[in-house]
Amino acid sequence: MKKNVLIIGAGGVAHVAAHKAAMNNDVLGDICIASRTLSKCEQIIESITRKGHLKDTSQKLYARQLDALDIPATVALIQETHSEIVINLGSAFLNMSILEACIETGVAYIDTAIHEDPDKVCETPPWYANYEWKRKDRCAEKGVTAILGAGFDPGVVNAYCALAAKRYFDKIETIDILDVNAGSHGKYFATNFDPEINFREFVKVWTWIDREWKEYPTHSVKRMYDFPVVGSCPVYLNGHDELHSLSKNIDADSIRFWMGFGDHYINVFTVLRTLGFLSHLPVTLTTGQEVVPLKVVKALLPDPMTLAPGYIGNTCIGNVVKGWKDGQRREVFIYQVSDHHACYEEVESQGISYTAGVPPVAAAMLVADGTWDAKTMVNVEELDPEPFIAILDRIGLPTEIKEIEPCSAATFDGTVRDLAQELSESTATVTVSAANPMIAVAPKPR
């Protein structure tokens, strides 16, 4: 049994885990919240003492201030807290360092995001054999259980992959992972999560298909599909962290990522990073001043933890799988919708952010009770997924199974066409009013 969990990190996502895991401190022990600003680490503690979610209140919940770039200063904060769990919720800039400090002191190391390098985007596929897995064989060495990209994509989707390998199917032909946000947050534009991680993602799309990466231009690839619950939506082919792992460790011949955006954030998307204003590289003004023209944009745009009060409507995410189960062709529809506003309603967050928030404490739970206590590195889909989402169907992320007849016209089509046609069938049209710029995002009457 492993106890005492260290949260680092004090944003959205760290909030919701924050509350789940007080909710769990039965089997997790103490919780210390750790980031550079103090300040967001006790605001996260009265919001779950606020909301009486401290089930073993013998157990300590606590907060300490860190610069996780700092390997020693983490390191001794592991050992003072006393702390087998690192659950590394900051920015994905701080991975390396953090995983360091884990490896160091023997610890559980769990995180939701790919590394980031500040100086790169969208690096050469496979992502995770740039930084995470050259770590693996000290891991391994140490008996160190580290666990990559356990959110929900990565993560929770990545589950569904080994579920459907290990239940649904005897051979995979394709796996689509749709992501998409019907909610509204009542802004002319924001990101639901940090928009520095948000933009720098959708640089490169990096796919797998017929068992080989290739590379497509930014929102170039546009699907419809009727999701359940949110209905019909938009989604573009898009690279993403957990197709870095899947193309090595899932046997399939193409695993796509399509995410769901609107007209609106294409057309403001396309905006910023035509002029230049999404770049990650710096800039120096007439006055002598360096600045990282993105840097800009994140500070100018509502922080993601504020959209959460007036947050509407669902979220629906999930992996269309298609291959032979007993000889007989098969596509299933593995997903999970959550409901913006019962987010909040629950933990004072909006869904995006309690979606990514939710998995990495029930992947702490089974690291503590020594189901996924792999004392290697792993990435999510090599774990047996089935107490995973058992965990998750009890403490808030349900998953739904859906039957859908091979061919037909609930099927759901990834494959990609010539790029001259996926090109003239993905122009977003936007209505625009300089007296009224809310006009672009108003709901369109029905």
Second form
2 protein chains.
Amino acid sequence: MKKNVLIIGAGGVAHVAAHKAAMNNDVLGDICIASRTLSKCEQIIESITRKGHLKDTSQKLYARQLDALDIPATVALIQETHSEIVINLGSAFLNMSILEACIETGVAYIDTAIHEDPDKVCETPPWYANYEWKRKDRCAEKGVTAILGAGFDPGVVNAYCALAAKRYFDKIETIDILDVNAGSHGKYFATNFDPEINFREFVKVWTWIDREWKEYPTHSVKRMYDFPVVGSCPVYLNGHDELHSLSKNIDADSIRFWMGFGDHYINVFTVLRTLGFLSHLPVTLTTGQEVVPLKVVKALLPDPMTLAPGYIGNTCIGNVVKGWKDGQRREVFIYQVSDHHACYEEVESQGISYTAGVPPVAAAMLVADGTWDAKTMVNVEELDPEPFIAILDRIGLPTEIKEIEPCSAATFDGTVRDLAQELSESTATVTVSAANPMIAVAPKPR
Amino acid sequence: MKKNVLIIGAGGVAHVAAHKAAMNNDVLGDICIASRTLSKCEQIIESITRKGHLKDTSQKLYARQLDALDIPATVALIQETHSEIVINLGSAFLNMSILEACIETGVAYIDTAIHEDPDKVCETPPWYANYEWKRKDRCAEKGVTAILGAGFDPGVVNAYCALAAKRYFDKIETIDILDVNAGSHGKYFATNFDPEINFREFVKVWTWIDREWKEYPTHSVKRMYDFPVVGSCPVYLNGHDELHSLSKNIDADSIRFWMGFGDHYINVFTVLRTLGFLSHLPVTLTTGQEVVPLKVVKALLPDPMTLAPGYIGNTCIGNVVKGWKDGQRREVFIYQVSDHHACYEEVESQGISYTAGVPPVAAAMLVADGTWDAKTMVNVEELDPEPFIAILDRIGLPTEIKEIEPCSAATFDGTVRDLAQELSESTATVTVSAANPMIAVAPKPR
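For comparison with the form predicted on its own, please write out the form predicted in complex with a further copy of the same chain.
Let us now look at the entire complex, which starts with that chain.
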């Protein structure tokens, strides 16, 4: 049994997690929210208070200022707050510093995204091997439970893989993780979380095909899929965190990730990327200033936190799994649908933050009551998925499972052909800009 | 008779002007090229030498370093070089400083664009009244010839207006100045001159309709026109320098300016503008840096100077003039076509710089030989257009004149209807972004 939770970070995902932790503080104990900007933590507490979400009012809910790159400061805060579980929802640049503080103090660690070095993007796969897994032995020695990637994707979709292997398949052939946001924020263009982190996902595509890492240009492979609730949407082959542990832990030939983008998003993204605005490398202005273009993009785009009040529509995230059960071909779609407006009504947040912020609290609840007691570093698919999915059903993210007739029109075609063929079939063309010699994809003239 | 020319600036237009001045230095005398960066001046001299363009080798061609915002330094350079004509082809932010130095030393001044204050865009029309015309009395008192806007547009198109009034019309009804670049630089996106100045032209549209200033959103009014040589092209109602003097000096009901843009240009421009990248107002980054987004755009786009070698196709710039002559309706198109590749072959420059850089040298030649001897501040349309057009015919920019059957299918429809009607007829729709509440135009979904 572990008590008292330290939430690090005060962005959109931390906002949701703090609400959900407060709503389950009979299990979790005291809750401290810490970030570089104290006022942002206090705003979250105001929101929780406004909603009357502190379930057990005998437990504390409070804020602290913290620079989480400062390991001794984080160690001191963990000790001072008597926290036995740290939920890290700060920037992905902070992960290894916070993990070090957890190892030093012997407390449980939960995060939702892979560590990133500000100066590097889309490093050699598997990404977990670059930073996290190098610290696995030290977690095991100290008996520290470190649960990596416990958001929705990565996180819940990893548990869906484990569930498919445990209950639905004798042998898995392919897994296609589909993430579509069919909601509308009403802005010309916005990202649903920190643009600086968001756009780093789209520099190039690392995907796991036929048990090998394959590299594709961003947005070069497109499929349509008729989703439950949200209907038919385009999705594009994309790289994503979860592939970097599932490729090691799940026995399947191919595991691919697909993200939904509308034509307008693809157009704006293509312009920004082709011109070099999404670069994390500084350029020199005529004023002599050295400026990272991506930081200017971040300054100009709407703050993702401001999108929530007007957001309408649904998200749908899930796994199409194909394989065999009892000698028969089988295909299932294990998925979750969230309604942006319902999320806002409940916790004053939009659906993207909601789907990412609820799962780490479910994970913390399982760590708190001893159900998940790894005593080492694990990715979510290495843990029993059923208690996790059961808590999520109860606290806001119910899972649905749909059987699909194999090889029918309703099936998802995740087969990736050679690039020239993909591009000739897609509605996009690859152009290489001399101004920015990365491959970019522009809409094909009609 | 005036001798010795000081060219201030060392960008693409100055490059062309220096070549043409060297090719006519028997009229102009010594040529000094001065700019903030001495090496850029020296590169121009190398290009002139490479091409063997110094006609009279007994005259000097040399470079000087100059910060032209420093009026005493400019005064000293004018005196040291014994220059009697200054051609100002530096940034539009420098104009009033350079003009002051010319008034102080009593030498002739020629520029090609209206003065701009870095902190202001699209000020109250007429723009010449904000800075230039306030100094007209002082030019007259000192007998200083100051010729404003002597590039192509403004410049040659102003002379075309004067020519129309002098030779082709008893009464002018409308003038539509059309500027289309039907060339291709082979880059994903680039501006043909300094992006910082270029995009300032497109913040909003001031136009002269029915003898009043009218304001329209950028790219909200579109027409097609079948140009000589380059064929049918879309043009958009645009604000432009020349309207701000022609509205005062030319007796016509409406004088409008139209600029050609392809769909791809409009798309990229719309994305950048709607997101706020074209703003001259600084934003604060998470690093604490204060950054002007437009300066980042400038740093990321190709240097206009680098476009020349691969540029192909033609420009066509001219005036559709409608009115009456000898009691009959008349319509003429007075225009000039330039070939990018031919410009490069001749002076190692592209056609946009060529059309802007040749006219101020023609003006300087007329000032040098006393043909244009205003002894005050004038705009080009106030001077005799015929000697100017005659020199241009001879030194690289020959004028063509085409009679058009009034009210035929070949006529240009410059009538501007109300905005709602224009937008419903055009292929573009107006959207207002909450992120950037300026009106922006996005392509209409088909």
